[in-house]
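We begin with a single chain expressed as structure tokens, specifically the form predicted alone.
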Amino acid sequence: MLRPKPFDHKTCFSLKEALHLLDDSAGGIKILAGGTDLLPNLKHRLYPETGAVLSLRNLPELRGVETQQNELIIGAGERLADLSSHPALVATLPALAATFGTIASPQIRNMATLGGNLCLDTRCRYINQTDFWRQALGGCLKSHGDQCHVVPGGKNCVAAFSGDAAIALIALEAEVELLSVQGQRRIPLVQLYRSNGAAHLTLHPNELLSRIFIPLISGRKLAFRKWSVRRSIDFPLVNLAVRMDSDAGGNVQKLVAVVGVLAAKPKVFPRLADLLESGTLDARGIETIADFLFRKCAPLPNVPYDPGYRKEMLRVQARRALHALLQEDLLSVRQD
């Protein structure tokens, strides 16, 4: 049985108290929400510097789902299982609710929070192992080493971000609210990530992700697809979301794809509508866009399974996502 190193467990009962604890820790404290990612990583001793864990379980300020001024606002502490069936979410963004329902397994969704999934740590086949295994390998750029085993000679960690919620939310142009004792800031969700697997979040050490804002736009469709060896529990080996905005006449105004599990930062393709010759999404356009994404995305051997096969599966899932957009539902989601 894997056991973590001893650590202090801190509990707070107000958001103000939590922010002051974060500020006083100077980055030496880890956030515990659902714990479905943090606790396994602690057991694998991926964070040897961790001296304390701060639980957010008792903070009602991080919960809630509401609609204000054509925005859906979700508290970062909401659990994925609750969101997958929340009446407000199902009524306004059914594809997003269904996406939340495909993440991991029912047991994990009952514990995991939306904020935790957005802040999911990056993964790599060379670091998500036991401490003994990593020592035998000699470490890597993310774990007490000076070399990348995925890209020999590379100077930047390419551990992959494998979250599902962020892919769909970035496609929907979501923004996030970040709080600290100095105040708050609101940024597009896509700006929460950077291309460094060893430090992939732009969160400041004393900041806390508190709320997610999703614009509600008429004529918008979403399709989310992912592939993994097993349909539950496994992290995705390929995932992508495609969003289409159309006018009243059915003409495509904007077509955006977001692809994950490539590197530390989701990859965004914002101008896919330019590839549609007729201005509408048809069978020919679907093949053109699927082939375009196939050419532009290069999976690395940073997660299990053959990268060449993952690349082929990306084209398959892109094709299926685009076909899903042709359905009559306002938003649609599918998973294989």
Contents of the next structure:
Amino acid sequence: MLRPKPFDHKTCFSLKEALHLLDDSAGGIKILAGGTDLLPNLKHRLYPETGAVLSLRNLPELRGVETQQNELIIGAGERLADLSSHPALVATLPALAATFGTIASPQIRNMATLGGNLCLDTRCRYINQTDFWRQALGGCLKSHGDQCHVVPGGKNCVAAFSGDAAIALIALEAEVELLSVQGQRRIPLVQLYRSNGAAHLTLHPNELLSRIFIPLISGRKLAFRKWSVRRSIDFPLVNLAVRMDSDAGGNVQKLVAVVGVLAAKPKVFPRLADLLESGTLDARGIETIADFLFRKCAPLPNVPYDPGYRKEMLRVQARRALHALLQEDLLSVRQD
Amino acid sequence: MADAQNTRDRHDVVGSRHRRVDGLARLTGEARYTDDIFLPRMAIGKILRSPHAHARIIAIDTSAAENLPGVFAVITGKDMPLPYGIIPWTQDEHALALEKVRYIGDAVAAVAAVDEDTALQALELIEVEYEILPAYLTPESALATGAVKIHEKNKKGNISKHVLLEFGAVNENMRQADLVIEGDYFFQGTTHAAIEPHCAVAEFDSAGHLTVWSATQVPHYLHRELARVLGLPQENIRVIQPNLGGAFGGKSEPFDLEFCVAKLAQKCGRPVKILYTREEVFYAHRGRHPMQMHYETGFDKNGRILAVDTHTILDGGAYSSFGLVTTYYSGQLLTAPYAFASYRFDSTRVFTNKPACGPKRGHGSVQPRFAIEIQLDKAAHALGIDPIELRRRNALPAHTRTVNDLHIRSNGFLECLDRVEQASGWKERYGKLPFGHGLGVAGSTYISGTNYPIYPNDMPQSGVKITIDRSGRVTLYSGASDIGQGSNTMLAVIAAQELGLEVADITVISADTALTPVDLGAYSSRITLMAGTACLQAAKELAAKIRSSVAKKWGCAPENLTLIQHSVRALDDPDRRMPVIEAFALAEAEFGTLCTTGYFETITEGVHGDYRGATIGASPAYSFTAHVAEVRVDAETGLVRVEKIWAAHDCGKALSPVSVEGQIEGSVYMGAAEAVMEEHTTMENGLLAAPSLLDYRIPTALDTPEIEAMIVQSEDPMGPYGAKEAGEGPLHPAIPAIANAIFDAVGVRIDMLPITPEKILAALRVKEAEEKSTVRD
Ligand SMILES: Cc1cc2nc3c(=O)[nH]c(=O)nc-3n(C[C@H](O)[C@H](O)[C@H](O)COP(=O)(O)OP(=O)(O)OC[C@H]3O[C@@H](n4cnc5c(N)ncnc54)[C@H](O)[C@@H]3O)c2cc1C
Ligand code: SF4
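For comparison with the form predicted alone, would you give the structure of this protein in the form predicted in complex with the partner chain?
Let us now look at the entire complex, which starts with that chain.
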């Protein structure tokens, strides 16, 4: 088994205490939720400056799912397994619940939290490796090195954002609440991310993600698709979500796509409705949009698998997601 | 008499569906594996590995590591300068590199410390100065003129082994053939991915005797190599193989950690344990050789095989390992189940700066099987003959000799073909399914044990000792390694059958060089035939003693008695019976302490021809298999879903049908994985692309096809009760059957493994373009 560098494990029993601990530690502490991303990364020694972890286990403030004034609010500490079958979610946002159910594997979903999934570190085949392996490679921008192996000569890390939940949630215009001892701020989820794979979150080191807000809008539909080699466990190699808002007459008001696993930041296409000549989503419109996304997205050799094939897959999955929007019964599906 | 015989059949242990001897212990977590061993004062060892694919070691400074508090010992190559290697003629490995490192991950130094963290810290303090040499990551680059020799002492550049053998008039037959199919195939390297990583523990006692516990499938060979490399008398070494969590060929030779724990233990005067990380398991490798195969096959118009001519390059990695044998196997094992009128193979194994390749389930013959079975499929299409029919026409009979003079006795291949043909609905469905949905067939053969020991000697290859104590419990001692395949259960089944007991009445003590008679190990699917024969002999002798004592008492002929259901019974009088425990007591009173031995001796008569190389590939008996695979291909994404595989396997006689079915299922799983998923590859600089079970993808339950395992029993005269192997053969046809089914589904051939969706998409595009251009013409 791989061993992480020894670290301290801190627990606290109130949110306030947690925020103070975060504030005091000046970045040397990492938040530990389910640990399914943090612990492998610590074992790979990706965070040499981390001397301690702060467990969120005992913070009831981070749990709960509730509906308030056309908004669904989810605590960041909720586990993906619970969310994927949560009655409130299944009733109001079935495609979102199903999206949660496609993440990783049943065992991992039993541990993994939604907050952790949104804060998941970026991934790259040159970084998610042991310390020995990375040293043999000579390091890279994201770990004691000054080069990028994905974009030779590049000065910006383009490690891939590989979370599934965020893709669907951004499409739904979700917002997140960030807390620190200084107070609280609420930002659109999409603004949590920036395009630097070595530091892809706009979250401050003393901040904690506490809640997720999802607007509930009638006439809104979501479809999520992902492709990974295996039907369980694997991180997505292609993922995307499409959302459509239609009026009572069936005219498309808004069509949005969000694409993940490209670089450090999910890519948002907010005005796809403009591409629909007929104003409705028909077969021709679906092809146009799928082609458009195909042209606008360039998967990189940052995660395993041939980028050219991933690009092809993106078109197919976009087509299939858009077709799913035409169906009444919305469920997000994995691959074929 | 007939009645008694019927009772006998109904209560046969052989062939019954029973539990494994270790089933519950493994299920409940009670079974102890090597890493479960914790000895008082035990130190933890760690190995420093090379970050360079090819380099000369200029200097190693271990002083800082030695001075770190908590470090007990540090060793380097100089501590164990003798080379070792599983094949006596190609010993080119050192426990720790002496002068050179030959792949990323090659062992350079080792430490023992109070705990793992300290050991890891000590590794960081070891300074190694390297002179970097050019790294050769492909056979082509290693063979290029001017390439540095990876092994200086090797005679022919970077050629590890070359074999050229010819049987019959290949050129002439090829000229006369009505159809010649020519194809280039590539089999990507794959690894075993056993769930238990390699682990070893060593301890010296006060008399200087060494005990090594190791997750190995070859305790006997390890015993010999430890003695040689450490310079200790063999009688002062004991090797114990605890429960094993899978091996598949990945633990069938000595590894660096086994020598390192022993040397470190000697140096620091404490027991030492080393457990590989998953990454180290990938470096240790010994998995399937990548093979480039150029095949030419000539057929007459009826589909009979006139000539087979093959050229194969094996990418061997950094060391010889079993490579000499693999090179022979890549050709020698191709000559059944089909009759070749003439045959030539030309195989070359090349050293490269990558983890060494070796034996993986179906050693050396899974790759050529992939090529030939696709060749046959191509011929069937070209000739308009059903692919199963084409195979039938070429099938060898029982009791025959192959073109390369292997002696085949029992042969259930035709029945295997019949079974999969029927079960899959082949006749109604093949060639008639809609686009995207297809069936494919393939056949194969495999050895039930390599005929000769790895080091030449005239002693038995396997010994078994059986004792009975006064409680009636039977204890069976065998050197054979149960690696999860169930060999301990197999031995218990045979003893129980002969002694009228149940499997649960037998205690099996195995793979402990101090307690058990020698068995050469779990490789080449040899144990059921060889250890099983030894066991049957010992059990029969014991049963004879018991029958004779009871016969004496009853005043009847011993032949008239049978041992069954915990009793001795008279065959002609079912009511006449004696509890077996009384019978044991009678026999002990007459013969003294009850203990018999049995052994399996090398069969030297009539097994093979007498040309150079004839012995490699020869076996006392051969198993046969046929598969039909059903696939669905999504032409838009190129994704293949292997829906179902029907696998019929001729294992001679299923001593434990549940175990045989398990072996068939496990083999099919592994083959299907190699067909569409697995690849053990390196990046440009020689680093492994996927040294973890996240990136090296083995199928999850959701990715696994439905498997229907069917047992065919041809009863071979050489095997115990007619039994042959079941552990490796059933893997072979899965891969070509899937490839052939993909062709049936979408009309494209993918001859390069693994069959990934992008290869299918690319092939479909080419096909589409071709069809368009023919329409235009
Ligand atoms: C084998 C494997 C396969 C996977 N496959 C997928 C997949 O298919 N799709 C997918 O989306 N993900 C996948 N994952 C990732 C997994 O879903 C995430 O690791 C998980 O959701 C993270 O949640 P966690 O609670 O375990 O987070 P942790 O590991 O505890 O934390 C993850 C990161 O988020 C930070 N963090 C956690 N909670 C908070 C918070 N409240 N506020 C601020 N920062 C926080 C942590 O400091 C850490 O940096 C996979 C992971 C593994 C190991
Ligand atoms: S994208 Fe470049 S810099 Fe970032 S992790 Fe990968 S190799 Fe390193």
